[in-house]
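Have a look below at one chain only, the form predicted alone, in structure tokens format.
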Amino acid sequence: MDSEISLTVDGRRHTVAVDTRTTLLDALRDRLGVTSPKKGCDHGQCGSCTVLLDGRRHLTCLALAVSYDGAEIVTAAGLGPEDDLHPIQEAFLDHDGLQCGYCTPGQVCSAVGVLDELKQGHPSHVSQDLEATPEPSDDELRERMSGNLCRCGAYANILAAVREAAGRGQA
């Protein structure tokens, strides 16, 4: 059975006619032809399909396109035009924060809510204090970006992009 859906992708709103199994992420890439958000595992374990939804980072694997309708979802590509990229972006460009690049977009997309979580206060898992505002720490950074695997290994690098957006105060 289809139904007719609304989702905003990088600013641009669709209309699409899903079977209600399909997940955001096959809506995006199968339907849309929205292909920065990659299929990895397809089980919500590598975070290579990673967007912000709404504002906040998501897994588009794990979620029923049809629980989304009208929602609004930015991409990796959709952050910034080339000639105007986002910090984040920059920060892994200057930093060498990819090697195949299979999962830069969702470690991208992760990055900004990372950062976005930070400055809304909200604790993770390492936080010490609970009702301070968390610091952007190497560990705190580590825990957060921690659900996007990268098979390259290209961590130290990731790492090291996050921090420096997170010391600039970018999001």
Partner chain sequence: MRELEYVRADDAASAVALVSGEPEARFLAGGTNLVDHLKLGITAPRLLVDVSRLPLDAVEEYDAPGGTGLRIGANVRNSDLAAHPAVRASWPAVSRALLAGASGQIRHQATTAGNLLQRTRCVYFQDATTPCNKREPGTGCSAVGGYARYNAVLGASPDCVTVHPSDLAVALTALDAQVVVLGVSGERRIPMTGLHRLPGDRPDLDTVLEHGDLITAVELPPSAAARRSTYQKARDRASYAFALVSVAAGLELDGDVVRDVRIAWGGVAHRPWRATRAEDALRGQQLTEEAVLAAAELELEGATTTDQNAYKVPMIRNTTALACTRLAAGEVSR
Given for the second form:
Amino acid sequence: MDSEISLTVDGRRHTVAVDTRTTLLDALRDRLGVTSPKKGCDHGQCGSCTVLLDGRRHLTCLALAVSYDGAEIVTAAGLGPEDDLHPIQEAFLDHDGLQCGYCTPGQVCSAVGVLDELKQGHPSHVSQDLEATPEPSDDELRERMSGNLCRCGAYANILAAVREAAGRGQA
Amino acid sequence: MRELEYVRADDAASAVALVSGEPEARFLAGGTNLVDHLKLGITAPRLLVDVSRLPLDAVEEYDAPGGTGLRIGANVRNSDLAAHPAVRASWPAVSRALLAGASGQIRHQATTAGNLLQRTRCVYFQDATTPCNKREPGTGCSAVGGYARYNAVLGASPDCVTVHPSDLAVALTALDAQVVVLGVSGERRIPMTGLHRLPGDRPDLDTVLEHGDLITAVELPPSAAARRSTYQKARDRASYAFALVSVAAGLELDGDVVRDVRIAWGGVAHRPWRATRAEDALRGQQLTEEAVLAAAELELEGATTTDQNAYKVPMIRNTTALACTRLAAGEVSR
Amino acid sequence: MTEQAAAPLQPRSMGTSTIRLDGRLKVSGAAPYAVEHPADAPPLHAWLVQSTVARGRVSALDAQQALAHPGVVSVLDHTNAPRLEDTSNGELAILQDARVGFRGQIVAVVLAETLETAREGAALVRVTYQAEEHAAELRVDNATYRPDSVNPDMDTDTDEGDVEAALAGADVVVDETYRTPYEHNSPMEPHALVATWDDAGEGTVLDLVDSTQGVHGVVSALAPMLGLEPGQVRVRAPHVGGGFGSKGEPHSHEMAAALAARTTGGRPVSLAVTRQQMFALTGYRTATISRFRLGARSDGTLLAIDHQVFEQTSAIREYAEQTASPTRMMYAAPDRRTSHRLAVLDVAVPSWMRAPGEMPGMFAHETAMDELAVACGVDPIVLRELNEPATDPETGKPFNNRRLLDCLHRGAQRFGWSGRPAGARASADGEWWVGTGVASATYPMMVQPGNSARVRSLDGGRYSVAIGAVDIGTGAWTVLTQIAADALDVDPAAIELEIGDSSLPAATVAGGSSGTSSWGGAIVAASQLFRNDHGDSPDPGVETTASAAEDPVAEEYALHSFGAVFAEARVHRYTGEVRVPRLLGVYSVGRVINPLTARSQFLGGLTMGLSAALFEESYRDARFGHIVTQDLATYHVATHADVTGVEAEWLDEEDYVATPMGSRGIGEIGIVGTSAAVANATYHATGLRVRELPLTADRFLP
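Can you now output the form predicted in complex with its partner chain? The one shown was the form predicted alone.
And the full complex, kicking off with our chain again.
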């Protein structure tokens, strides 16, 4: 059963017919040709498909596209095109926070979301004081990034990149 | 995934009417568990009724006996609930439980009601090519004699040995929350301790809800024990993993004597396990590690284990002691 | 093909931390992976149907419901799939007969217009089986088959001296059994490809855009089976989302896509293996059982080493992991014996996973060494000093550059080993027992024959350098550019590198830590010959293609890399949970060509070793025959939160015996020994010796 939805992706508005079974990830990749979000597990277990959806980091694999009619989506490609990268993307490059690159767009989107959540004062599992404003410590950044798996094991370098983007420089 | 009809509900009552009227209909909210199941082929509804845009997303205070309670709309996202100032201040176990579950992305997406209604992660339930009484009644339980590391140690039946996966549900069970349910015959309230079932010979039923019942809210009553509460989770990875065992605990102390205590366990049974025997044993006692261990031991009488999951008995006992002694000492527990 | 002896290269770009040249494409998500390549025509989507019995025959396959589903175009099974010319590779020869060799094997392929309809079509295919009794459990008592050789072509058994007599005369004997579980490579990009079959014209018939570690290897495996000449198959893989060995050889999904593409009248077929399917179809590390016996004098001097390995292979295709291979060369002992025996099971086909052999073998060996150190009351580093061999115990050849002890000593200094309490369960920090452990690492230096490179001059002093190498995340795009720049004595910006295409000069697999050595050697040879033939100011368009001549000097030496891994483990005394706050690897690997990307390789290997130490286990349910922990929620790999203090460094050196770049391989050594270092640290923390991976919390609870 097809259904027509509209999505704004990286600033471009699209109207697209999707099967009611089509996930947001497949709508992006397969219908719209937006392949920056990656399919790593398709079951919410790896984070490779992470985008910013209505401003927050969000998986696209465990989401039926039809339910997201009208959504505003920013992918890593929308954060910064190749020739005009977002500061977080530059930090990933400088610290070699990537190897095969497949989890990278999701890591980048997640990092942007993490820094925003910290700014809003959201606590995390490792926050000592639930009611205090959390600091972007290494422990906090690692815990918050943990929904994005990297099998190449670039974690140490990704942390360095996110730490720099959090304004902590070379700790 | 079979072909699906999709309807976006206009209001809660019509959503309930739509699903009640169609045996093969399901509610869709955050989708983090349902979409997973659609792809795995372990559920195949004909109709999805999308309730994710219903205005059930408020967190409101209400007057309750002994203070101010919190009514949480069913669609409040896990991340928003965990970050809500009132929850952090007065029901910290709820915030901690949410933050110990899933990932940042999933918490933005998953709803309060959906979290409670998520289904087991038993590997056989999720593998449609193997027998599973919960997925396909009467086919048998593959987890008996199979991969049993996560299996229940309390309240299991020969037909099902799995555990409930929610962290939030454990905290809500400890803190005497209740769910507000809208059904075809109107609204009713169900205490969290009575929402989830033990498997018995009907492991296909996770809860006491009828087909078409919609959870519209969760009500959190105030208590001194809730204000001094925590959630302790043991797991393989340091993050992004289901519990091996977990403990939600709340304490009200008079000096070092227990005036009130709430304990619920996760990862040990087909439902969040309210440890009432342990609570009864602790009330009026001095809060010491030994006392908590003994109380937990009492609750664990009758635990059944295999080689693969026997560790859960000492682990839940110790984790309970850890949670309670840290609470008593005013230390952070996580 | 011209062969050229490559002269040692002076480093200019080599040795500098050049930022990944493909990095900008990757951080924005613009680098296209296999199925992301735009096809000439909208592709059909393929979905695999897998067997639900472990052994038997397909007795009936009913595709009617599937074909009736809107969008489904066709269903291929053993009755209608194109015939293969050669079916000797039991893994790749799918859809040729009704036999089922393991649970999860491909029994049909559904082609449909969309992913959704393909998936549902596959669900609607009704397959009935004549099931036969199967065997899927590895035990010591059923691992009795002696393979002719072990991977890649090593002796199955070795036996020098009289091990039993030496053990009988030893002051101290460690006799223990160590187990490693099934593990899955689990690269983040699932195996996937787009296949197009067009036999209308000359040239390429089968075109694959694949996710593979070796484009030429796919050609040479598939072409003869499909009755094609190698020149009729083209495989491209410009960007690959990890492999760790699982994309080192083609697997059955690649054949499935090729067969399907042959039936569509030229329309491309897009096939992405699902994460769950990967646990049956794309290779894995066999479980291993190592009976290890060390006999020593009371001071720790080894007299005898005996390593008996029991592991498994698939009945449909043999793969024998070389688990005891590092035992043969690691330490000195006059009497030594190793053996490999396999259980031949009705299971999915095992294959390469990062450091096959060394990874499970060194877990056993280095844990046994730690036990020996405890038994003799000797510091573990001193024990290794005592048993350092003068020459390679296996071949008798001199080691070219064996700097194991330098790695141990440098690591000990940086890690702060000297203050370590000798006894176990000696340190606590609050609720945590704290301990430290060490293990050695090693990996053989390999250069593969069969590589050549093409150098062509372009306008403006630029050069095209081409070889069919693949960057699976190692940094090949960057590192090969640096090597070419130094070989041609130009700035890296003057190099236009072409890789990832089988139409380029032949290259071997990105595996065995041999990629950069093998490809780089060819690039150096071709570059030097190019300069020889065409001078420093060549006319645009002139070119040279050459391969590196084999180096006779290298044959005189035992060439291995070495390392030392140090771990701090904390074990929670209430829950048994294990955390590793510090992990340090120090390596001797020859010249490091790009410190930035090399560090990432080491950190990645250490992180995967940590993950294996603490979490990774694929649980095979022998009743069914398949892995039931078949996703990333139940097959745990390390997350950000688990990786807290991983560091790597290397000795400043070069090794021109190994390669003209002075480098050896670095891709695998980081995973070797790491799990033993962690296990030894948990013993030191708790006094509990766990001899089986992974080191999960339950093993530390009474």
